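As structure tokens, one chain now follows by itself in the form predicted alone.
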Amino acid sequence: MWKIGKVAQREFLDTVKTRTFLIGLLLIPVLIVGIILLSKKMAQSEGGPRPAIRVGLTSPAGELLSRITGAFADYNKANPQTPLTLQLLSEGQDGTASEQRGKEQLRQGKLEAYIVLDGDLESGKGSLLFYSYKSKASQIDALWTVERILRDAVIDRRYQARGIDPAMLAEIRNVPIRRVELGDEQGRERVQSEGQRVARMMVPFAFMYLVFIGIVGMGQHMISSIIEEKNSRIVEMLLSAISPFQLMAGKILGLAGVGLTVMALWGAAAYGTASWQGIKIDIGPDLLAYGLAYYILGFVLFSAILAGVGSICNTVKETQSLMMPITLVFVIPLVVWPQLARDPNGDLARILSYVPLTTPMLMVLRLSSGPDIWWGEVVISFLVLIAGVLVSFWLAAKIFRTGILLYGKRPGPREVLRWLREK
């Protein structure tokens, strides 16, 4: 056992002493703080100026047209750095000539949007025809603003036509809401801000993503370490003193320690920054204990697979094709996390909780999402994960034992199966 500990210590120190690792380890917390501060500053800023968005409009003369032109004028007065230029295109007897001219100006780049008021919009029987042509990504937000201005102008006109006072309606619809969160004891209450609610929603994803980075990110070091030692023939010297199993187990244990260090620092940076901004994140010791247990088991499972794959390859490039399907399975929880967070006790969440490759992230997500999970599910998930760890470790050890000393052409599936059948 002490030999495994020696290998783990060597793997840990060799990884954390590299300059690139230290820079990355310290840079990520700085980036987390920087992103939060930059997002806050951007939310408070009004943004810089942009070129005027030219909007063509074909509409019958009348009160509605007057309201639309007035709405554009009010917008430009309130937003001088992001103006909207309204160009009225006169309507012919059937409107066809004017519409064709507007579309042609749109294709020639003289307009960014062209709108036709079709039918009786005031009675609700018409529609707005909104034409665009090869819109740029930087213009999408402005085009949404144009749609909003036109929609509000039509609604205001409908209010007027039906004798409805918009101010009275807004007063009726205005219902102030003060969100108050209770404390653990009587009298301890605090108003819950919007940032607090968003943070509460993002905690499950952040917790799950932290486990994902710890498993997959640190697991990649296993591949590079094995390939480097194999190509430099260092592995032959190591195997003269220890067994292949001890070497593989020591590497996994050492890199698991590196992953825990990284997760602790990044998690502390995120938690500290959130607290600094006045956002309270409730993470109890039980959730931390579960996260630690699932991370260790998940890391051993993934690293054992990587150790087996790395031992039969000679370059990192060769491992990519073999690791792609396994990595894609790990990514599934990140892709469907909104649905899983909304329904952590649903069928999809339960099914993925019993797939060893997704169990660590799924159970962490479910446990941090809030609702109580039957303790039996937690026990079953641990049993499934432990079984997956034992099977993968046993298979990886048999492959590692032979593959780590092979060079040249990568062995095929039949040869690997033959290794697994050997006692």
The other form holds:
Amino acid sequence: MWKIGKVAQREFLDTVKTRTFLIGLLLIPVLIVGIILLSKKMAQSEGGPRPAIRVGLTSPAGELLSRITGAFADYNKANPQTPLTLQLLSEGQDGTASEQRGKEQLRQGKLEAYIVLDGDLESGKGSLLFYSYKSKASQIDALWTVERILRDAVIDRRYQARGIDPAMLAEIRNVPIRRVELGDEQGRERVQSEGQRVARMMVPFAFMYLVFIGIVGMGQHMISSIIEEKNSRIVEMLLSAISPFQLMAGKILGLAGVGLTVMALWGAAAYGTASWQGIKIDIGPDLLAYGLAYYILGFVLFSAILAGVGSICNTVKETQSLMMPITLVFVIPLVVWPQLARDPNGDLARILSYVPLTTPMLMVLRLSSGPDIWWGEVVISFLVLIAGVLVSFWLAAKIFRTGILLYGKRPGPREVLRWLREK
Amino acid sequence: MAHAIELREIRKSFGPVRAVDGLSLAVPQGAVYGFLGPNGAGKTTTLRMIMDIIRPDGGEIRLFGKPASSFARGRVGYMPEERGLYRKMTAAAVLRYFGSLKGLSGSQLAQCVPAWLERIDLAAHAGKKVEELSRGMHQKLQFAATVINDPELVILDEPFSGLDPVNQDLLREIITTMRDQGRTVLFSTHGMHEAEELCDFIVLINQGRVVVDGTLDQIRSRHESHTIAIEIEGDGAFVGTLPQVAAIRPDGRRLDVTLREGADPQELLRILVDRSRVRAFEVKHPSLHEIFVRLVGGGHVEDR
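Can you now output the form predicted together with the partner chain? The one shown was the form predicted alone.
Full complex below, order starting with the chain above.
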């Protein structure tokens, strides 16, 4: 047993001490936090100065036009950093139609948008023609603002024409909603922010993603470690001191340790950032315990397969092409996630829960989605997973034992089958 | 006293290839045993089976009277033919790792790791990574890793290949010291010179079977030479016409005489004394090299 520990310890340190691993380990949380902060900063800096957006307008004179010019003036007063300039375009002196001139100026880059009020908007007919030409991404926000100002002006004018008091209407439409999440005990209610609601949806995904990274990402290390030992012929030295089972178990244990470290660090980074931003995430100790159990079993299953495959290959590349179909199975839950999030106890989620490879990801997702999962499913999923682990471990141990000592040409499927039949 | 290694009729096939075919061998404790054979004779497979790295299809393997599978690991030092160590680990760390896998405690390691580095002339390179060391250094380091826990039985697969003469001497000296301390050493080699110089016993295998087994003297006496070097006065041309002689070859002032199968050297001497004055008459001892070539010559099996 202590030999397994020794192997695990070396495997852990060897993986953790490589520079690429450390960079990846630290870089990703830094990146996540950085992106969150940056996007927040960007959102705040919307008030930063930018060149004026020039808007051309052709409109029949009247009450509506004066309302529009008024609304633009109000906007510019309120947002002096992001001005909008409004130019009225009428028929040219040389007789060109005003629309013609507007489009021309838009194409020449003298305007960012050109608007034509067409028909009798006040009475609810007609339309608002909004021309743009090769809009830059940075201007899209401002163009939306322009659209909103125009709409509001039209609506306001319609209220007025029909004798409706806008203030009264606002009063009628105002239904305040306060979202409150009940705690387990009395008096633990708290108001939910919008971020909280998003987090509620993202936590199961984050959990599932962590398990994915922990299994598939660590699998890469498993492969390279096996291939290194095989290629540099260390394996025979090792096998004279320890059994293939001890070697395999030690490797799996060591890399599972690395995986847990990574998951703990990233999870903590995400949790820390979230609570720093005022988002509380509910993770009970039972969820963590389940997550741990599912992760370990899932990793053992995957790495047993990897050990079997890795032992018959000579290069990492060879292994990857063989592993492709299996890795794809892991990606399925990530791809169909929206469906799973909508219905965490639906048929799709159920089916994927009983495919041993995806069981850990699915069950973690479902358990963290809500409490309404039948306990029997948890038991069955564990049984399925354990059965998968036993079968794959048994097969892998047989292949590993012979394959790891075989150099040169990769054995064909028939040869591998023969090993499996050997006692 | 139980034999250090006892193989009874062990067999192993890889698909259609019979790598080891009913091989029996008994290695007494405290002996240095040479394991010879052409490429592909089944040496490495046999050694791997002794180490329980692969399992025989049939037969029995006992180490010190116990089944190999329960005994081999950790108590037998095995250096495989394929050389390899973790490239990113330092020389000292490699020895510590293998020492700890073989059950040495922290304090034992602190003592024997520097001692072994000293002994194999690598003390100055203790902190260097394995990938920075030369091939010969690798091999010495691997040897030290094999014997770091001072095992009762040491099995070495081609320990001398790839070493320069100075390091070969160093290794020879270490093996001799081990024998003096009562350890049993079994090593395979292609170097007949090493085998003659070091081994108490020699076994020669070919195509998975034992061809010759015994002490060097036993083997030599069983393979009497057919070659006799003579020096006689006068013209020796008549020697070639004698019925006992198959061929002659002049070698300086001497003649190398090859006898016919079954001819007695004593009879040749009598005839020579009758017909001439004999200055020198030497029945040549067959070298291990000759015996090897004679026994497996022609039947070379290439590496798979």
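All figures in this text were calculated on a predicted structure; none of them were measured in a lab. Positions refer to the first chain, counted from 1. Take the two forms, find the largest set of C-alpha atoms that superpose within 1.5 Å, and that set is the rigid core.
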item: Core-superposed C-alpha of Phe302 shifting 2 Å or more between the two forms; value: no
item: Rigid core superposition, Gly163 Cα moves 2 angstroms or more between the two forms; value: yes
